[in-house]
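Below, in structure tokens: the form predicted alone, a single chain.
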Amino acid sequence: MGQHTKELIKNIDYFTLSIAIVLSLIGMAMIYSCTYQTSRIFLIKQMLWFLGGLVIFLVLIMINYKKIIEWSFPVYVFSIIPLMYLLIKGKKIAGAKSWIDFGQFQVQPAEFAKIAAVILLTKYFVDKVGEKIGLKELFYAGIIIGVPVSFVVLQPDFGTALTFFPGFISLFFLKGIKAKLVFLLIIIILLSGVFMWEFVLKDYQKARIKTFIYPQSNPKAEGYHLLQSKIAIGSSGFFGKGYLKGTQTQSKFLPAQHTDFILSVLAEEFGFFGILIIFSLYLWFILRFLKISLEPKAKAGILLSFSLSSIIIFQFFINCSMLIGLFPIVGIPLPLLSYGGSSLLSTFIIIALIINIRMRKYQIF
């Protein structure tokens, strides 16, 4: 083994990887609690996706992230093709054409397209953009992010579409954006919101937003998810009701309990103490990401690390906010804990890329 390889292996962030593995194992334990009465296939699938995530992690950290950035355009185009296929040939699962069905397994291409878009944006900002972002750069960056987001919105999967924007916004602020363009962005976002309300959002999506504003308006329909989540969390006490003993969970009152609401399940069964442990793990996780993002000497490493970190931070805060009514329920899973192979794999890809950057932090782009 050469000196260079030894140095790379020495720089692997085992602490961050360990936290990711611990959170994944906790997630599998909670998935078992949600599903063991009906089927254990969910746990088996999640275990297989987890092993697949570890394999992808090992492969990705061995490829210099600079090469991955160089290949970003073909990777981006390749990630768009499944999104186009879904709109033409996709079958609706849970009301959206978001998944390609491979029999026992379903893959959600948007989870990978958001990473490809962020990597291409990083290349664009490094290669083409000067000190400040102008209108031309905003236009081209908008096309890079707008194409996959449009396909995802048409599926329709509004929640996943939102996860494309944290990386996009963080890159703008890291590079420095002119003040007048900030106002232009705000106007574009407001006009887009009006357009989507009138012409894009389905009735059930509008109902979720109305329920967010008036939580008690329809407790038996759109408000049911939030109400059950609050009951599960609020009734747990300091140490919870015990593993496999959550009444809202085991009686199946809590919907989407192994996916979007898995943290409510954990809160019910392990109480405030369990939530404290989980939040501490995520806090270490996030702080570690931010620390790694400040370490590289190469500009590309800083931009890519921050933008990828922002995706996980955004998903964590939005998911937690959904469970207690601080954000509309938009179907964003909790990274590493929620059931879902595509979500788990994409999170391990993000972790691999960030650790990859740390391993080569002394290299100048």
The other form holds:
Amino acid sequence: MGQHTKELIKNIDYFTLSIAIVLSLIGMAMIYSCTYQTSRIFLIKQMLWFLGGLVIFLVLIMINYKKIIEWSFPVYVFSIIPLMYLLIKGKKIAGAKSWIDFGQFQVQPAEFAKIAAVILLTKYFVDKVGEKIGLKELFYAGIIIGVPVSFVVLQPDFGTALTFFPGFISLFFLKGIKAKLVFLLIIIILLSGVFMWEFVLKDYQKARIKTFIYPQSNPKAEGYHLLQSKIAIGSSGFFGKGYLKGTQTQSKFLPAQHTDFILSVLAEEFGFFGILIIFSLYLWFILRFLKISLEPKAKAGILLSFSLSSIIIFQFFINCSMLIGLFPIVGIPLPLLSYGGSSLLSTFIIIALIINIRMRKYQIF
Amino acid sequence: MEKINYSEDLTSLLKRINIVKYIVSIALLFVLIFYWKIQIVDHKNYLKLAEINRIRRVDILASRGFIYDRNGRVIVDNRPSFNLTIDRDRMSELFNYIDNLSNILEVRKKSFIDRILNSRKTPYYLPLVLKKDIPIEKVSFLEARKDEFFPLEFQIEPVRNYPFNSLAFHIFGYIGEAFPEEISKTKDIKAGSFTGKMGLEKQYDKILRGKDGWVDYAVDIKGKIIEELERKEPEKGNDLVLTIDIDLQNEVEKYLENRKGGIVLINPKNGEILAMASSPGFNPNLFVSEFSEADWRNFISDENYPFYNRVIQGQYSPGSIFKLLIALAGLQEKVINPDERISCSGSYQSGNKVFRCWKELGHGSLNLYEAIKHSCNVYFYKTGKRLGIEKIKKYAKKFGLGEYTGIDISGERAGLVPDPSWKMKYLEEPWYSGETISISIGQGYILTTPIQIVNFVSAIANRGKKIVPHVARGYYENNKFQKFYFEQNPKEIDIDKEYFEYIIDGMWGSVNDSGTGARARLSGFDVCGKTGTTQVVSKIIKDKNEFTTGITPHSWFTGFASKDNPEVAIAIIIEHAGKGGENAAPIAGKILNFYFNGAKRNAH
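Taking the form predicted alone as the starting point, write out the structure of the form predicted together with the partner chain.
Entire complex below, previous chain first.
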């Protein structure tokens, strides 16, 4: 083992990795709580995905992230192919063509495409020198994000489509953007919002947004999921009802409890105390990412780690906000805790890349 | 070159990332505050909602109290009803058995299918009832083949049972599912509870009803029961004890078979009703098993009014029975004296109107005793005329004629004793003196119920003490007998005692001295009585104040025995039966014979 390799291993952020593992284990415990009555297969699969995540983690930290940025275009193209395949040949599961079925395992390609898109975007901005972003950059960046997002919206998976944007926005935020362009962006967003409302969004998605804006309008149908989530969270008190004793969870009143609503389950069984713990871990986790983003000597490392961090930050905030009605319910899982292999793997890829950047923080090129 | 650019760029990048650290921390605190609000501040509300979500309360119907007759015999009780049910999760399996099942139960397949189709209306956690009240042989047949009819189960529910079927139907009444207004008014009554709808079941519903229990189940989102959380057993209602003698009741009802009318027997000393029958009747057990809407419609549109308790709801002119009141009033007001002889030529003219006696050739001259015994009309026309309508009304009121008796069965009607102010108010016409003449023999607008008549004759038998008629004696609460006090204040009527003796003598003569009530005679007992024959007057004729002879009149008899120790009073009305002396009086004789020689012997 050379001096160089020793240096790299020394700089592995074991702290971030430990938090990730702890959160994953907590997630598995909660998945067990809400699925053991019906089947243990969920827990077993999540464990396998977790192990897979660790393997991918080990592989990814060995490759210099700059190589990965260099290869980002072919990776990006490669990540879009399954999205196209899904639109043509995909089967609808839970109302959307989001999963490729491999027998026992289902893979959600959008989870990986969002990382590929963010890496390509980073590469694009790394190559741009100086100056604030102009119309041309906005256009190219828009294309990079727009292609996979359109495919995902067409699936239709509105929630996952949203997860493409934090990387995009975070890069604009870092680079700075001309005020005129901000207006343009707002207009584009509004127009595309109207377009989506009229032509793309399904009725159930519109209903969710309506419910978010007028929560009392529809307590039985769309408001129902939110209400059940709030009941689960609110009925817990400070220490919660105890592990495996959440009545909302165990009686299956909570929707999607092992996936998007896993934090409601945790809140019900471990109360506000449990929420405090999770939030502390996450805050620690996120601040650690941001700290790592401050460290690299290379611009590419800063941009990439920050844009990847923003994906995790975004998903965390959207998820924990939507469970209590601060945001519409949009099918975004809570990274590391929610059941789902693709989500878990993509989160581990992000963590691996960020740790990868930290390992090589002293490298300028 | 590039290196320099990077480092310039880097400082601004790092500043911005530092800002994000603060933004993220503040945002997280912000979200946490919302979690605090939901989990700690609003905790109680959400906990309540979680319970509502999860807990389903299933009511357990209480058994109603039994009803005993005066001799302690059970006359109303409960029996188990076996209801065939199926778990809602397994409804689809029913189609494997449906042919077989419809053969065994002799129920059309369609009725099962209809129930399954309608099952969405009932909550999922309750099993679906396929058929109620299955005969016990079929229950055991199906139970023995449990393997074949796998998902089927029996649910046992107490239902009201009337072992004597239609006997005393009008006294008991019937029960039915609670009406919405009962549910909203009384906390204990819930949807699906049973309440009394008529008769004693209604009057004493509070005592008989008992308290329904409940079970709290934890259910899952589909409404399937996961576990039982808490249970409150129902409390059986209290048992009611009646004054009715069921054997006497049975005997009495025999005489009303295929007739319309009512009979009531009462103990004049304390107001205890011994028997009360009304015809036609109905078997209340039929309400318990499934009673179709069509059955209902037929039933309530039946022009013989089987629901109608003629004893307390039938309003009839009292006819000659009212002469007893005229006599008492005449004596007390001193417009007649017992020895005064008044002549009857067969008719009496008042103004330009002629009023007839029932005996065309007239009775000649009669004293009070003879006038009552022969039920002479003219004698009472003259007495009534001397009294005037206001005094007649005053005395009728003293005896409670035209007024509620206060009997403890709901639905009593008041009847009517008219006077000029009533007529002015309701018919907007002045009172004619001829109407007073008609009223004197109990005809015209006057209406009384048999219970008023028996109460009236009881007051005579008691020599002026008025009692409250009642059918319930008390009830058992926790094995302790609680008595009702109806007879606490027998009301003294301010008429001199000696005058009652003249009237009673006349009534005795009517039965025992070849008077109109002779057929009620019972050797060995001094039966006192009075017959009545009431012209049935249609509305139009009534308005013209003329009597018709076209319709067969109602027969009345009322009386008591024995003269010196009155222990039973009776009133009988048979609709459209003809003369009271020929039709009602013989029935009274037979019933009194049973009472003194039959029922009484059996009871002891």
